[in-house]
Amino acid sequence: MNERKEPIPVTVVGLGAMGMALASAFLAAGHPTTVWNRSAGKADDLVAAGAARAATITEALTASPLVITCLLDYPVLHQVLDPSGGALAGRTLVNLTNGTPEQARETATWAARHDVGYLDGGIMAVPAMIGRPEALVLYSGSQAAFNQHEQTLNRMGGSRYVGADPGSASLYDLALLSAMYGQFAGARHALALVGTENADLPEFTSSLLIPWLTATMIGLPVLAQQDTAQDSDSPSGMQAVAIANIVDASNAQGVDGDLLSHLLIPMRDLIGRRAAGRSLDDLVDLINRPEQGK
């Protein structure tokens, strides 16, 4: 008969909106939770909900075998942890601070010097999603640490281990955010364009925009398999013309030109070498009068 494991103690360092959500998820799952923040008052609601407030960062780090950090950036992370790094010896540090792959690798080296099991993570969720099945957190670094604490980490959302390189989670996190921001830029432009005719934007979004963007996801596997080194001098003329028409229509409708910036690189890719050094309007002229590029 399998014995049910008691929830292990967890420390959460950093109580911004995301840190608060993380600590709340552990409390809701029954984990003894210690919290610490440079502004101590940020912990008041969590303490009222059952968390223990650490008086010092050293007290916070030694309170639990699993320490979660979620701070503004890596400089702040090291300002907080470096003076008390020795207190982490023999524990697992899961760093969910957003940063670059190189910062993650440097922090993993720092952790190894202090005999600390290290996982770097990327949170693919907003605070309101934490603790729910749709939240996803990426992890990289120590496979042993991930295996040991996976059940506990799942309290924050679905967990996915993406490799032993501590920088992998940051790399994947930033790549996914880049895709999201690009999609948001295109969606914002779409809403601005349709909005020039006083369209019902909520209806357009729910009945057309979201289903269309969802349907286009089917093409991503093909995009991932393409040889990005292939010559682009033979572009899809239809796509190039469509993008040029989007630009022309947007200008005619008085849409802010800054909202068109997401079209510049796709248009350059479609036209190829002839696009070098040209502005968006120049590229439209090149499509409309292709003899200019010869």
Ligand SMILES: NC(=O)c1ccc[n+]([C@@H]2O[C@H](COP(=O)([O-])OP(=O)(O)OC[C@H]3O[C@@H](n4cnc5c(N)ncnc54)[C@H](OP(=O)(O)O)[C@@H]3O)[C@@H](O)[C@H]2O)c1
Given for the second form:
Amino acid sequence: MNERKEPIPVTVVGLGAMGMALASAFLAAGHPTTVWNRSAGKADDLVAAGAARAATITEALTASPLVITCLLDYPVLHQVLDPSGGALAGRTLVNLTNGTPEQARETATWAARHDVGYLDGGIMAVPAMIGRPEALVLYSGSQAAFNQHEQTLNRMGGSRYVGADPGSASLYDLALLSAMYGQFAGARHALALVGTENADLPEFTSSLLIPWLTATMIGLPVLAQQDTAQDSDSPSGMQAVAIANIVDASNAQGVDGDLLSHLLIPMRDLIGRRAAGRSLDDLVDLINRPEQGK
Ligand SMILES: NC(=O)c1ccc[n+]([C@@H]2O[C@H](COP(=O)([O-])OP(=O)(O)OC[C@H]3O[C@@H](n4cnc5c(N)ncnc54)[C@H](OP(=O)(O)O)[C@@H]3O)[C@@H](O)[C@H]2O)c1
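Mind giving me the form predicted together with the named molecule, seeing as the form predicted on its own was just shown?
Zooming out: every chain and molecule, the one shown earlier first.
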């Protein structure tokens, strides 16, 4: 018979918008939850709901075997943790602060020096999604720490372990964010364009923009095959003409076409150097290895 495990104590350091949501999820799942934040008053609601407020960061770090950090950035993380690093010895630190792979690796080295099990994570969700299955959190670093705490980590959302290199979660996180920001920038441009003609923007978004962007996702697996020769139904010459038309129309409608110009210029250069009609893979090559494209 499976024994039902008691929820383990968890400490959450950092009670910004995201840290609050994380601490609330642990509390709601019955974990004894200790919290610490630079501005202590932000813990009031959590304390009213049953959390323990640590008076000092050292008290916070020693209160639980599992410590979650969610701070503004890595300089702040180290400003907060470094003076009390020894207090983490023998515990697991799961750092969900957004940063670069290099910062994650440096922090893993710091953790190893202090005898701390380390997982670095990337939260692919907004605070309102935390605690629900659609919230995805990526983890990398100590596989043993992930295996030991996976069930507890699942309180925040779905958990995906992406590898032993502590920088991997951050790399994947930034890559996914980059794709999102690119898409949002394009969507904003689209809304600005149709907005010049007083279009019904919510209607345009729900009936055309979202279905269109969803349909275009079918092209992504082809991009992912960038190392193998792929035939493309959308040759770069044709795409460069369409992009030039968007830029011209944007200028005519009084909408800044800069974003698209950045895409157009490499494509136009590409076409100048190679015969028009080559596949989109050439553009992918140019983005990946710009020095070789010259
Ligand atoms: N919010 C989101 O939608 C979202 C989504 C995914 C990932 N994330 C990531 O989660 C992390 C936290 O984001 P957030 O939305 O919670 O940000 P936030 O609301 O701005 O909170 C920032 C946190 O950092 C603390 N902090 C800032 N400067 C500090 C300093 N000098 N010393 C000590 N503490 C300091 C703040 O403490 P005070 O309260 O005292 O200012 C607060 O706890 C970020 O890395 C972010 O990228 C956020």
